[in-house]
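Only one chain is shown below, in structure tokens, and it's the form predicted on its own.
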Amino acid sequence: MTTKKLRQYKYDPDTFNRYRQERDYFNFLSGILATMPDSMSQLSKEITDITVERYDQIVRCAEEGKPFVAGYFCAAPEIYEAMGLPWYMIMATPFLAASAPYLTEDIDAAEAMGLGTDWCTACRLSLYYIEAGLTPKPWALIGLIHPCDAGNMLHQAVARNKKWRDVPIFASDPPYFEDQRGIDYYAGELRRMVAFLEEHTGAKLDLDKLREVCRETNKQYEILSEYTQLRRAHPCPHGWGVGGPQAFAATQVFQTGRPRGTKWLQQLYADAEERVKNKTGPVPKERIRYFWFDLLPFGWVFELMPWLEQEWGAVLVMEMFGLQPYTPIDLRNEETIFKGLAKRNLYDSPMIRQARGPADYFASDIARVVKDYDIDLVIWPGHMGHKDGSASTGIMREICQELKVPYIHIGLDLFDKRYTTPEECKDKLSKFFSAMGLG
């Protein structure tokens, strides 16, 4: 029996210039947070430090000729962890570096390259970074052909990219309906993904290690679920500055199945618990409890979210990535583990859950959050790339009317603040708040 020879990885230091720049930017942010003694800043600092460590790990792997992969949070990162495969999210830069000073220049450069401006900015930027040689070339790529057309287009464009033509690519085929047949099918797709990774990286999956990782993620999601219950309190203990997005980054990207991530979640829970006990919220007087039903506007988050708190006493109580529908994985045997991973990564993951399947998810999630968290206002930002959600805005408005809670659809770009400027968003929100008698 012969063993297939792995592709020889060629390290190109030039492709890591931007990657190191991003790492240094997060190092800079960590230094600023270190000077802030409040608990929320320290919670943010830990996530920032973890992010820097991941950047360093990928750079070391490239320099030393060790395998690393590019993938997605919704493609069972528990498997990467169990196989000991360092990985980075192919779409990470638009999100992680969104507050970086060069973001607008990158968006313009993507347009100059000929990438359509009607295409989701996150996907457009991700392809630009590959075309421009700014993204580390991995040993293998786990692609994504769901939940949206933009993600599928990115996958196809990368597969045809000349610079990455020799990078092996695999994408799991997602079933549409949420039923046992779909779970069984997707579990088989994840097994195919394991075989692909073993073939092209030389790493092997050990079932005991996978069980250990999933046991730890079960702990993480249990703590996270308990934390989200604390956000029901009046006042809500945390606002936009800490919570769902950071917890998501810890559990599904940087610390999947790792004790350090579990410890951070315990600290997040303890901080919220103390604030609930003392009836302390992010603003002196909580006047509006809103549900931001999408990603946060990463490209200009600091220009809008603090204003909502300071000007209107409006507190982000819940957002899409803070929702907790995660199902614990049954650890009894290999079959139950893979079926659990299939459900978690296809039907439970935020944004994947809503955009991949029936529009009912939008309505049911709004109804649950509005009732459970005593929401005063539902905001659908209407990111220009989330056409699947914008097509369901009528359904979302109707469910809000039934619940007797105001609903506003803004229409913006989560990364490019020139699409709808922060001032335009503020004006629209202010007029809506006043018309609805909020704040």
Given for the second form:
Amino acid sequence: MTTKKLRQYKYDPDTFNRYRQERDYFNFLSGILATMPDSMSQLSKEITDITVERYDQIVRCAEEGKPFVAGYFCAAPEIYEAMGLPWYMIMATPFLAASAPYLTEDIDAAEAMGLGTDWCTACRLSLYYIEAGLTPKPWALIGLIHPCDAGNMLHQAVARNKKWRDVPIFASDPPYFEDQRGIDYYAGELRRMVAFLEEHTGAKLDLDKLREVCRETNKQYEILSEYTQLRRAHPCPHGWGVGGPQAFAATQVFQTGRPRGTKWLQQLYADAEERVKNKTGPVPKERIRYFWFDLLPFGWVFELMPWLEQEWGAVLVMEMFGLQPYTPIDLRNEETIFKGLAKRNLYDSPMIRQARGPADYFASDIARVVKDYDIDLVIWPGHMGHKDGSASTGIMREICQELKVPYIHIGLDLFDKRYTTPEECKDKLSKFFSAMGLG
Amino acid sequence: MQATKPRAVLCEAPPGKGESELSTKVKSKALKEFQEATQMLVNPALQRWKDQGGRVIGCYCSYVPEEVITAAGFVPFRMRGTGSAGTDMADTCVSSINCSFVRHSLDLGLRGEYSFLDGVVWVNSCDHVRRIYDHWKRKIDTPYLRLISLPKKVDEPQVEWFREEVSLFRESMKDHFGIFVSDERLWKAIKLHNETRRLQRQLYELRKRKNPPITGVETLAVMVAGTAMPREEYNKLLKELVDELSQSSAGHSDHRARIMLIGGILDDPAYIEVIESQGGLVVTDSMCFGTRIMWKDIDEKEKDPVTALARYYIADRPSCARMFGDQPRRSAFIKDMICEFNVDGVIAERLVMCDNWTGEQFMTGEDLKEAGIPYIRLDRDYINVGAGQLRTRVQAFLEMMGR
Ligand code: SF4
Ligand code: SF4
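Show the same protein again, this time as the form predicted together with the partner chain rather than the form predicted on its own.
Everything in the complex follows now, all chains and molecules, and the chain you saw is the first one.
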């Protein structure tokens, strides 16, 4: 790799403290999980460990002046992996570490910056971390201008932010509909992204390496898809505690195309298979099988999800990040690989898939999951940032009516528990369960 | 914030020097027609058009290439929520975190108030508007519906993508209506729309005067009417108005400050009326019923009309907040406007729940703070102007500017 003529960022030891704190937080979680011998905790521990390793790697790169980038799970992480570029998400805190103790304080600080309160909290937080110098400054930034307006505006604001104005930024433009023309166009955008990364990091993309990464990811998604089939069982082998979100972290963030990630998925599968055989679920008696159609409420997940299980025997059978209809990448040549990456990242990737284009995905995903997973209840959390989803609530309700399955739209902030408190959520859900005769 | 003199910071010399203070307001027949057109959906000119068998196509965003619609011989009509009394029906489709424009205009659609339309065209403007398309498709019986995939960047590959989108749009008009929009028809429409833009810019030129002959309230009516009337008729009336105003020496002298307005969809003159009632004369804007749709022309020298349209919409015209990578140009545009129109302060309005304009307001605020320009951000509801609160905020803003 040549780094000649590339801009080098001066390392400031006082920056990205929050990032370091986050690494320590994950370390702490890992320590707790180490004391829990059950298989689900051990599966989670492995994910926590690989998370810590990535945080360490980014910190080291920053300290040693080595290239690293900021990117996204749905912006072809296969490419960063093949280029040997360590990467992290500027939305890491809200997406990965939102249960960390400092979150509320940071949300208030973001508000004090004058960022509108109806703007997605994940975006406000990310911009605040940059403004406050709490997040590592990358050599180059891959922005995300879909699936939502909030994300588009966040990346524009990051680009104009004084502290990061010298960080080169690129974002691939998303076509609206899903068709071959869209795939071809997006594949072109990904090629432009590669050229951008090569220019600004000095790293080069080797096609054989990319093929190797994609081959491994194909394996990963195959196992994941088999795993999701196991979740159809009664009782569902895993609940909210392990499954989709961790599989997402493995395949799309920390272990994209790496054998260790594949091995973890195999372990996840084996654990689920064993449970299906033994008819073991996360609760002694599964009474409600629900589909949580969004991210988990990462900011206060421990205050709601265990309650659902314990109080109502309600098991999360499927959620947005576990619902990954991945198409394998055709490895024949460069063109097929790029088109495969375009399809996977734009049309298959969770949340991007549902939110980017027309509302039909909301309707078809509900129909599929309700039927395949024998769902008793569809919960649309209605995160305050997900304006397009909440603007589809009528369509979701109607499809549930057709399927004769109860549907509830809560209205909350996945990160800030003060928006609708966990107690208010519980109250709303309890009343709904009772009214519907569930549980 | 300290009271500042923006032109001293940003601009070389204040324009409009040497004009006399006048306070006579022009009374114009054309203006009256325009004002009437903002107060209803189907204005008399549009009704006459319909009565003669003319077709009308609704457009949900200023990025819909209306020239294609004009070239097909139809009238493009910018969708509004004018006259909506509530959102009960729309509320069964969308939620309370969706913007009020979306709820009101969808409600009107669900109530059949848009049955005069022969089609509706969207682009994926924002997370809220693009969902109207999904509901419309399922619930409202309009014969022709189309959503054009609008890029979010302004570079060459995006121009090329949009060129194809415009071509496909033109083909779909043929498939549905049996009307082939030839290049020749397209060029004719482009010229006609450019003529509108030229006249609108002439009108804005007059607002540079020390005592502008037309208020912000009146100008908004002119601009809104331009999206709701048969084009030839509109241009004729607008020319009359521009001539009348150009020849008159009357103007508004009784204002405390010259204001620039920034934001998204603002089609209700009543909102500006409150600002102007406090002495803040709106002299220019960066709005989608304002400069953003007419400050630039479509290049008539381009070989292919579809390419000309694509380049205009994606790369040339002042962009909307949703266009990534173009914020510095938008900011520069605002600063140019401040200089050209001798603006004292900037008001940025947005509809509550709008992420695009939240982000943009924040960035513009930071840029104008750096440039020392008085700036205020206001949230509003689409139908309910909230006059009391707006008045108080505007008063405070004018006082803060020392006006
Ligand atoms: S609205 Fe959703 S997709 Fe957009 S930034 Fe927030 S969490 Fe992400
Ligand atoms: S105001 Fe914002 S949210 Fe509403 S339609 Fe316009 S861009 Fe969309």
